[in-house]
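Starting off, we have a lone chain in the form predicted on its own, written out as structure tokens.
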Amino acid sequence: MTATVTTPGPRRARFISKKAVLPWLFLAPGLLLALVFKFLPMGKGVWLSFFEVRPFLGDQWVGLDNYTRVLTDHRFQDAIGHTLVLGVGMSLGGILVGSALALLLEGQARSLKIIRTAVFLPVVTATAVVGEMWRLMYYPTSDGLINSGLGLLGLGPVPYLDNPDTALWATMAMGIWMLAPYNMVIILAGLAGVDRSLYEAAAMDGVSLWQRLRHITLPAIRPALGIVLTLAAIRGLRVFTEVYVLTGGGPAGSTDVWMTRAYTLGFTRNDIGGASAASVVLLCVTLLLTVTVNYLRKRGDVR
């Protein structure tokens, strides 16, 4: 009498294959949209950066001439400086203000949850709306909100957005106001993982507040700060809407950043090849900065 042994191998293999394919079926619509509306246009932009784009006449191959022209243009060189100043200022200011807000609003009280929700509103508000609101606040006469407050102190109205010496800093202030609540949420998530017994032990030992922040809080939220720093660096280089809504790059180009110069080149002067080259340069710099920040963050975590 012989016994028949069944081998469930093929059925199990089919089950595993279906289980492996199912997540990709859910991801397929999003991946398709990203391919059509992001990655294909990105590849097309890289391709056009090597051409002089001439609608209805045929594109002409120019090689690296567009890159040379962009990198040697003094207006783009000035825009690099403005981008770095604005990006560094917004990033550092957003991290410092966000960290302060996170430390102040940490807790489980219901009132704190309401305040955190109110503080987070600038993040979910459209940047164009926020920019228009700040433009009205910066109104250069005594009727403006900020200038009316200065009038109570006996100070004259300040043309924040019309003065080349103050326009960039005024734009930076709005950027910090928008970025700080987003950073606050990430840092709050890091603070949630701090062991409270460490604070109690430090308080019993008479440790000062600064020493608690330095030796307990900062090491615990270092991963969260690394994420915030990476995102802030990327946002700082790609700043556009804040500048475009507030000043449009003016006055006299004092707030022109890399993105506004590329926009002007492509949509005002109709130089699609040059604008594509400027965008590709920005993409490469952003990728390099992201990789560098992540490398330094992981190296710090290992130490």
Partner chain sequence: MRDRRRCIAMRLRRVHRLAATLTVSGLLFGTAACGSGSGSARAGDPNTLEVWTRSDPESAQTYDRVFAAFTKKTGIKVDHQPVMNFDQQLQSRASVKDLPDVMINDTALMGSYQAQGLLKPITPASISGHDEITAKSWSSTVGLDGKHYGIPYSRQAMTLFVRKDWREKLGLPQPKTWQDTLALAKAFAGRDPDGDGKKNTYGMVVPGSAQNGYVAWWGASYLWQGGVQILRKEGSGYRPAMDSAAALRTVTWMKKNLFCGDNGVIQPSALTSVTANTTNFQDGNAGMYLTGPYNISTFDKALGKDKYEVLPAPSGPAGNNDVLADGENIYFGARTGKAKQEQTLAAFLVSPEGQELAMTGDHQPVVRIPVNSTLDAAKVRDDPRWSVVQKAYETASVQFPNAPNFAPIKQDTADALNAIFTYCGSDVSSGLKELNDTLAGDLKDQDLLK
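Next up, the form predicted in complex with the partner chain in place of the form predicted on its own?
Single chain only below; no partners, no other molecules.
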């Protein structure tokens, strides 16, 4: 009796340990690559943020000086404001336009597939190329595509990028144009899972379009929206290429965002310690925001 009980014990333990090891073995290459190319450089970045970096003269420990410098610099403070405006605007705009596109382009028809592919194109185009293209579209004379359109209406031309009052909004519009199709795909996947019979039941009850959206569609795509929101929050904060290509942070720093400031600090002013500190602050804020968004999403799901 005892023997029959004890014998499978170690066997099972061995089996479980093998089972436990196996996923790690599969993960090992990826983890190793992540360690070498992501986590070690990230750790090095955190480490460097406490130094005045001078590789050949010896790095000097400066404690939290770099952080103080970055956080009290008025250009960085302005950049926080621009980053938040741009991040929130691009995220919400991207979700709204993405949802609208998804609702419009949902369905099985072949023509819809072609339109969906066309709409998705901005996502697969390099950001630098998109930036250059939008620079041309925003060209501040009647030769520019958008201004020539305005000209037909008897308006303009508007110097979108050269006016500090409009540059940030113009950058945001380009960001939304790039983000919306990506969100559209995720929301389309969410829409595909909506129970059709609910729509039929709703139609029989004679509910309005808005009620259908509010009580059937929105609850069904809530998980998809949660994912989109998390991704948008992260992407919104680390926005860089769009701004760098389109305006370079100008004019008069009116489109400077956190990442363009960090880049200028690191690679124009060669202040690697300060740039590292700025990047670490961004990492912490992004982490905090992601955790908060996830927490709120989960709480919403439970409710």
